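Taking the form predicted on its own, here's one chain by itself in structure tokens.
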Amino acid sequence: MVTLKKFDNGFAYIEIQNLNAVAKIALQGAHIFEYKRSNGEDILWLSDKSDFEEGKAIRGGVPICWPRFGSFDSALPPHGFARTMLFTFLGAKEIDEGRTVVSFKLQDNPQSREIWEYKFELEVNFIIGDTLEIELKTTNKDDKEFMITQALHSYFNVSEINNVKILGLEDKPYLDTLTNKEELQKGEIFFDKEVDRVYQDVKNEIVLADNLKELHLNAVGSSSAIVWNPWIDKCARMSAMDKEAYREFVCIESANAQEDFRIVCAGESHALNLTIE
């Protein structure tokens, strides 16, 4: 079952229910902010203080950072503009009783062309089922090429950050954005301080393990990934986030970031796909 719903302030979202899962996706940013398995397990983390207001980014779920990841391009807002723009809901299709496809689209418009001059089409497709699949497809509708960096900025719910480890990034090079130094990952990733790293040469599965579950992340069309947790001091300063929230989540973002930027030629497309299981 697929239903269009609104919060009291008019903020619109799509709710999907099938035998395997329940999901909620905002029209703003094509932003999935809830994905709950039929056993009641919340896979995605959402801040209790998150804003659901037009023009404000939602804190949690899977924000879409596009056409830039981060704040490396001063001409664009941090993490681009897609996450605060209204997408068109293209429709939904039931594959079977346990899987539902839902699609959204954003096209260039006067607002986007004020800060990014290109003609484009950004399509976001979700498959909601016993796994969560997300496709972020960029099509260049212009007569000249453009460059994109992007990320599926996934916030994952965890039992307690001290219980968490991440596998699959061993021996991968990364930029530590806190020190601006290039490093090499030694062993598994654990958390006892703020972590903000952009990994490169990522070609294999990433596993998020804690005491309650293991999540397996497989990306196609990407060879970079970001691992982030704000820890104590930064969390206390952040908007729409409780000061203890850093204990409840970790971000593992499938991306085209830094050296993994992509050039999309006129008339061509690039797809970033992520499967969470």
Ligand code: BG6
Contents of the next structure:
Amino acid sequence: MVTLKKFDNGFAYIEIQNLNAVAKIALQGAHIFEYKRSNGEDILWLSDKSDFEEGKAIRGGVPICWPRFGSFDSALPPHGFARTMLFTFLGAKEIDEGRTVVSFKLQDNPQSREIWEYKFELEVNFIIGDTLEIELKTTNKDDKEFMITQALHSYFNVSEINNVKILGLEDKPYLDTLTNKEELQKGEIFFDKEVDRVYQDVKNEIVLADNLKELHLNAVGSSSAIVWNPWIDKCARMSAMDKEAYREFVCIESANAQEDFRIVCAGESHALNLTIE
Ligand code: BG6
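What would the structure be for the form predicted together with ligand BG6, given that what you showed me was the form predicted on its own?
Every component of the complex follows; first up is the chain already shown.
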């Protein structure tokens, strides 16, 4: 079942229910902010303090950072503008009783052209089932090429940050954005301080291990990933976040970031696909 719903302030989202899962996706940003499996697993973290207000990014779920990841480009807002723009809901289709495809689209508009001159189409397709699949497809509708960096900025629920390990990034080079130094990952990643890193050469599965549970992330069209947890001090400074919230989530973001930027030629497309299982 697919239903258009609204919060009291008019903020609209699509709710999808099938045999395997329930999901909620806001029209603003084509932003999935809930994905619960019917076995009770609540995969995506969402801040209790998250705003559902037009023009403000939702804190949690999977924000779409586009056409920039980060804030390296002064003309554009941090993580780009897609996450605060209203997408068009293209429709939904049930593949079977347990899997539903849902699609959204954003096109260039006067507001986007003011800060980013290009004509584009950004399609976001979800498959909601016992796995969650997200496709981010950029099409260049202009007559000149453009460059994008982007990320599916997934916030994952964890039992407690001290229990978490990330596997699959061993021996990968990364930029530590806290020190601005290039490093090499030694062993698995665990958390006992702020972590904010952009990994490169990521062409394999990443595993989020939390006690005995595991989530497996596979991305296509991407060879970079960001691992982020704000830890105590940054968490206390962040908008729409409780001061203890850093204990409850970790971000693993499948991306085209830094040297993994993509040039999209006129008339061509680039797709970034992520499967979470
Ligand atoms: C991560 C960055 O991707 O996003 C962090 O690596 C940043 O540095 C975080 O703090 C959250 O960003 P924002 O803009 O949603 O507060």
